[in-house]
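In structure tokens, the next block holds one chain alone, the form predicted alone.
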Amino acid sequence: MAMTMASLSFPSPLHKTNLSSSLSLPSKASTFLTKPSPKRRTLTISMSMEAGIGVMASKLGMMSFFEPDGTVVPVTVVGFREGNIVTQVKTLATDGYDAVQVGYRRVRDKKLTKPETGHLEKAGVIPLRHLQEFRLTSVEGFEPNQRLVFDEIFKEGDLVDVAGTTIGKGFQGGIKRHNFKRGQMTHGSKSHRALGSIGAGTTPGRVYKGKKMPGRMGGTRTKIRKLRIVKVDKELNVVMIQGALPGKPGNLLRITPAKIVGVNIPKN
């Protein structure tokens, strides 16, 4: 049946009509059009609090330490350069959380940018290379330009958490990176140190995410927990911590009190 333009009636653009009634949409569609948009969810980022104030130090190397009973303990010697000075105290009223910012390792003025220099001059602190925050439950007793002394915070026998950057190994294969086994070296085998099969062809038809394969090894941030302080030498200004610490000699380390649930961290 032929239909002319005169037989069609379109609503006037000047006439205000209800969109759902003019289009005669189903009840679900009309409800969707009239329903207000939901509010956006706000993403809150929470930081883990430290069990207490910590310090920064430099790794010097490893050695063997003989305890009074003759036990040999492998230790890492940690030294301190000039620094570990409070550069800023952040409170809930000013910054939204409680934290203490600490500076470490003195440098020349030209090694810092103007914003960094101005930030340190505001607190009356010497030029420092590294700035790190320690988020605490309470910042009472801390003030800018306050010097932190290791032997006043930690004692021999205390447990600490040490964080640092591991030694970068570059691009490595599966044997060195993930401790894979190699294939046969004889009997006509052509697969010696190769990775081998990484997945089926048809199902799933792809390689799963997180598959252990060759890639960049090391050079990542890591933390070793619950290490014991063996000795604190005030004359040499060094500390001996049992076990191996991340990084090579001269690496920057972050030493904080060990988090122990039920002791300095609530169970919930």
Contents of the next structure:
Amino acid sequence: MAMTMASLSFPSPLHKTNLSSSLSLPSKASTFLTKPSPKRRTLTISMSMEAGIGVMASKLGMMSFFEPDGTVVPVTVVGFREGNIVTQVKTLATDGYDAVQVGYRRVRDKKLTKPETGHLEKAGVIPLRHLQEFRLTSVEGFEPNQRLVFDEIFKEGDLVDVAGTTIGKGFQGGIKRHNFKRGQMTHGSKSHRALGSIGAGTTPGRVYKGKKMPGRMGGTRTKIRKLRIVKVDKELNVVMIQGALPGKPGNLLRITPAKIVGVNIPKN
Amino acid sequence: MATSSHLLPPQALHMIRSQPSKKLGFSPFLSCAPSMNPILSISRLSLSHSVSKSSFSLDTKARREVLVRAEDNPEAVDANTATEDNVVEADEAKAPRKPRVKLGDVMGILNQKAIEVSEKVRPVPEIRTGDIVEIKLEVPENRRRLSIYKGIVMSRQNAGIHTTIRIRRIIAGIGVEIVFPLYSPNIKEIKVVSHRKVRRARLYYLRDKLPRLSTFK
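Can you give me the structure for the form predicted in complex with the partner chain, which would complement the form predicted alone we have just seen?
All chains and molecules follow, beginning with the one already shown.
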């Protein structure tokens, strides 16, 4: 009974109505589109929760790093502008959820609007351009106008998730955007980079929603998971993270401890 | 306050006039023009001299740079002499004041530092295209013996710490090209044996030539 009710209660796309997922819990939390409602019996980590406080940073560029044994590791150099100051602490009592709001990148006073300036002056912090929240399970130990030092939060060898805006690629076709395969270049083929067929025949007689088609690619937020911190340079205030990060040099990044089920996130 | 104006590049003077006296963020310094005069030692003195006068209100954290670059100091410090009405943090108490590193220079500084560290362990001779070199390489798995690679340098790609050279040699009748990162900790010795006059920077034409030209005993 419960499984039929769950499958009918929300209009899920065709490929998501698998009964196995609805067997797990009778509530609507079995899809990963909706957050679990607070009325559930256990307070679990939802997708928007972080595994720990994070920081914001700027991408500076890439270089090679020689490990002591001679292995060459491609690293991205990440720098910190003046910022990473706690601007507001949100609690369950005042705002309905627990979060720490962090600001980044100091700017001139005239670059911010009066509402923004007023918000920052309430915490007594310098004018900061970017504000982001880190939603945590417990907000103990954070106060407004507290500086977050990278060295205390992350060490060498830690795994981090890095989120940022990707490079914008403009309007792109199916091959670049969705890794479609192109048609034959010779042998009389007239279709080289086209989409091909976009649906079946009279039934269903329409094109499904979400059909992969050309469109704007890039310029969106992505998160790269489980990147290793190779080196922390305290003098230059710079971190080296293995691998590539979204965006071009100068891009704003959001670095958080990696969410690994079983290690940081309780298995529910 | 252009008392040390004889050391200031004209660009910095222009910048002091144009920028209003406010708490400046990063952007004004990044936009200031690169100085033309590379006065290293004099700029160091001018730095300590003008710090005692200026109110350096930019930096609140303890982020200081040991490697002082000539271009940064005169402009960064002397621009702040114009912002004299600001918070007089009076950093004269901290005598060794290291200037702020611009984020745009960090990549260059990191590469330089890494090269210096590597050079201290093992100095790298000057290698150009056309040199015939002998490289002693340590393979981590086979730590007892060093592998020796000899050949002519076909090309040199400059990329900071990952500067590489491409060595060509005929081994057992087959042409072999190997790329070596010059500053790798695995390379134990590089020795220039001799030099052949070449008139190219990249000797890719050797691939089409007779094997005799790429054979080295």
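Numbering follows the first chain given and starts at 1. If you superpose the two forms and keep the largest set of C-alpha atoms that fall within 1.5 Å, you have the rigid core. Bear in mind that the values here come from a model prediction, so they are computed numbers and not experimental data.
- After superposition on the rigid core, the Cα atom of Arg182 is displaced by 2 Å or more between these two forms.
- Remark: with the core as the superposition reference, the CA shift of Ser64 between these two forms stays below 2 Å.
- A C-alpha shift of 2.8 Å is found for Pro204 between these two forms, based on superposition of the rigid core.
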